[in-house]
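A single chain comes next, written as structure tokens; it is the form predicted together with another copy of the chain.
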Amino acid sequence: MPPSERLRDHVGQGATTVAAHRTRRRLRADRARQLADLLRRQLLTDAFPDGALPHEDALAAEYDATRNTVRQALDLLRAEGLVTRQPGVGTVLATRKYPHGLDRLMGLAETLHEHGRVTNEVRATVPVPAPAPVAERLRVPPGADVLYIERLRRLNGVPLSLDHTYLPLDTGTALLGADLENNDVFHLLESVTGTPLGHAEINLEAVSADAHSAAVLETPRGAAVLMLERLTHLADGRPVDLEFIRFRGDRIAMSGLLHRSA
């Protein structure tokens, strides 16, 4: 008996017809997210190297489903714009998904280094005079000029990420000069105050993409995006560098290890 008979009798015991009837579809919809998860996966590790998945039958024989639950899975996967469906070809990988590494800071060029190059559109570098939240952090008085960086981030000419980033003015002018759009903030940083990263506090949250952010990173109004906002400190305990980063949730997964001891 496929697992998926198996849990509608399970739940379907003693229900009414109509109570059974929303079960069974509750079910299959269970059934397809619970596919489309573990295939998401397999595509993350790039189980299928040639781009291409299974063709359905065969995806129903080894994941013991119906065509029907397989079908509502890929339609799910493609929803998220991971996959596309071509008449005659069958489903192929979209667009991939690269890890960030969660471990250790890490600017998106040093993380991405053996997926290819990471290019910036830097699409604005000003002053601006720090509001509250960014003065506070950054430990500069209200109001004093920070320097304001935004940039398009691409790997091998692919759109990943919008940043906003705020610097302090003392460390931020001597990025003015710099190679933006070819290096890490991260690695000028440390080349200009001559001192290493030390920690970064971050917040990773999951929101949907305004018409403009869509637009710039090239992805549908109200798709995925994730949110990640980081305060970077030099080893010497410096605040640093302030940012707002958003990520094309069909392009990055955050990945990482996590200890149950402290």
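Could you drop in the structure for the form predicted on its own? We only have the form predicted together with another copy of the chain so far.
Coming up is the bare chain, nothing alongside it.
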């Protein structure tokens, strides 16, 4: 075989070897992500009552994975801040995420009552001219005053969400003297209007924490937070509460029950 052909053959074999190596790495990374998803679910549903995950060997046997795959999966969960490594103990839950249902219209204190006490630090309660998008959604004249409320919400003293709320002034004025530190706005709205809440339109997305939100929520600037935009209506259909809620992504898990329509 001429030298040029031997060189091409050698280069071809080398390229094949590199491609195979990359494929193995990619497949292991894929399996690690899959395993991390399964373990994350178990952590969020308290499948490990003492907060400690099984040993790497046990996880490898249970999920038919290599130890390298298990270690890579645990590294992914550690990077999320969900677990940590403790000498002599192993991998343990570091930060608990609390479940927030999306299939019922409830305030935060109602939603998380089984997990502790929700308190509110009221940072602002002031009438402001309604920005155009707010006026449109609350069906008030552009520039008309609305009540703006900003609250930092904590669960058992730990920062959980930063809420920016806009209310029509005719309804919001009645809340100025209300106990916003210890009550959900939903509960107060039903009390002052004498009308139950009906439904809400929601939008959920991940956004980066700006400097202000990061400082208030005690999370790194640029960290991913869950932004829930919610427009709530009274039972008669009137829009009464527009909220922009930033949840710490490492402390909340959204869930819901969906039905396929006929």
